[in-house]
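As a starting point, one isolated chain is supplied in structure tokens, in the form predicted alone.
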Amino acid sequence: MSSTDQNSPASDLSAPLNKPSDADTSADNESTTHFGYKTIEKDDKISMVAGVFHSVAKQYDVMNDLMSFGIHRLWKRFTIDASGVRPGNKVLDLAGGTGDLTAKFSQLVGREGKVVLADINSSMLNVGRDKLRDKGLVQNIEYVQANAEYLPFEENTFDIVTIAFGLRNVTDKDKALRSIYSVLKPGGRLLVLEFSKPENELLNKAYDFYSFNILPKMGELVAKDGASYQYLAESIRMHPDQETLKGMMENAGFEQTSFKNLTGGVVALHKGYKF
């Protein structure tokens, strides 16, 4: 895994040939939004996400390792120690699927922290929570179904946010940031893990590659659902790239933002801070 501070805007990369163009992506109007590269109405695009994630819940950590030969435990890893968790912080992961993230976090926060795993979709939370309690973790982790768009907390709850590979399926990506920062308590820190842009004019034509040829057959095969891995390939392209993210971040009032692309741009490392 590589990591580089990024402090100037990423470069042009050439999209995919079934991407749709830049007057398409720059998006949506005000009652419209992308399902991969499928032009929706916003009211359709929780379901339709649910419907994916629904789909690939139980096979969800084993193509997580597939897909990413093992590296994603190497960016998650990354993400832990980014995030300055001290014992007694209270801590939310958003979009925490499986639960790879509260796991570590409810180590290092101890007794007397709190993490809060929370997920829109139940399938996922269900498997999250299985199999946590199967690890014994159980004193200091809560669980909670909730929309990113409008987070069940009170605000200035929690010292450290993280959303590890689920921001790019939230339908109003903003208003997310605003309830995120809304929740942080004054000094909290916000940590997005999400795909990115390749750096690598190369990587970018193999990781394409990869994701349009390889992935979704390999969704096929293991989870018996390829069309779910043709959309996570095409929400991938169509997700904002790091300084496109970085700028939102700022416009919903983080500060102090920063990104380190992680295997060469693959995947990007966002963190914002709360003042």
Given for the second form:
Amino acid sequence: MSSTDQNSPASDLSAPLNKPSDADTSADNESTTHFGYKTIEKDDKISMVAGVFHSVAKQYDVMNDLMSFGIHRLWKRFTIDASGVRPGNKVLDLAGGTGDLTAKFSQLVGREGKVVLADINSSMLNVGRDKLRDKGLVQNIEYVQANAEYLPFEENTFDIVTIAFGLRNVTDKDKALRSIYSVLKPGGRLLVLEFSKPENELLNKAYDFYSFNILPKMGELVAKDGASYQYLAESIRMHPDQETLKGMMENAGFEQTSFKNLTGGVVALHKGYKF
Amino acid sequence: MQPFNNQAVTKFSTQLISRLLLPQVATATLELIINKALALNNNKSLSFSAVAQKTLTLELAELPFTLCFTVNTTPNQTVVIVRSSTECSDCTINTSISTLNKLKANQSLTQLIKQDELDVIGDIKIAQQFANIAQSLEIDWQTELAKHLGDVPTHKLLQFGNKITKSLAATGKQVEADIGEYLVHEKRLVVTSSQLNAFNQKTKDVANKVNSLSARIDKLVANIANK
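Given the form predicted alone above, what does the protein look like in the form predicted in complex with the partner chain?
Entire complex below, previous chain first.
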């Protein structure tokens, strides 16, 4: 299990939020995992995360725009730019949700290529499918409801796998990374776009204040679900920081791993190759 | 030290641009404008099949990032995707914005290549096809504006626009004529900087000679007085 203790927001603002202590986080064992700041049985996480996303699916895009002030579109653009996607490529957009990356990949791989939009959550998948069909994107996209830990694809299938804002919700991240490694072709690459740890302490404090005081209220107001957005903020803090995730990717077999901080490290794009 | 400082400044500015995600802002804006223009195109005979899934990359000297244009065509629509980097380009043009303007003014492509103002890597036909498509777009701006503003305001606005354009064109012609007049006639009469320098030098020489002569006269006067 990866350590998450480097991720502790050293902020007074987050003090009343009862983030588990280092001792608690390292107490992660075979049968338990985290759901936000709560320690739960691993078997319960899938259904609890599913509950969150069933609840927010319909307002997901609106909330993304509101929460990030639209910057999530630039982060995703950066991911597309860094992917090196070519016409004819096979791309797996894992935890693809409402299909922002899939839409662009579909246009870039063309008729010869294929994009698989996979998500464990049927509500998110339905919203994504409706959105992409409304955009007229039908010819080279497949939809698969799948758990990232047990990908239902043959080995060496994809040229590119992306997982944007999804890895932190996966119960066993190491298992998911190994599963992704297996379905990538040799020479293929994984791109993980995920919230991370801000580089600057001042930004970290401002980010904590925003995440724990403003975000849940916005969620309550727009999506009528403050608790899900409280989970979002907590799950971001419990997610491994940049170096830890890079190490996890290397442990799963990825080579030439690197990461690039975006918006001061609020988000990081990790990249690794299978050779 | 100078080259190091320049390198450091370049590195810093590139990092800053990257941190602010400016390439992504620029490509998103360009993509929006291009696809809006494509949606407004009235030239229905325009075919994109020759450039379908082809990528044209522009490396402009003025920009610290590249612009990659990829065309995606489906039976329903054609869209252009703009990215700030790609590993696979059918044609890469390395040039500057001023040279692109020369290309618009129909200056020969080969001439610009010979003058090292333009460098093309890959299939030049792709670049030509992209350029042909851009030139063949037919957009009825008046009708499109009228949909948003109404007929009368659009008419007035375009009238005003035409006036401004004519006035700017007339001013441009006047400036051009004045510059021509200056270059052909006045410039010949104007003292050049080298002539001015030579004059200054000669004046200094004369002043020095006068000073030394004056000193010599003073000396002679003193000698005579002593005798």
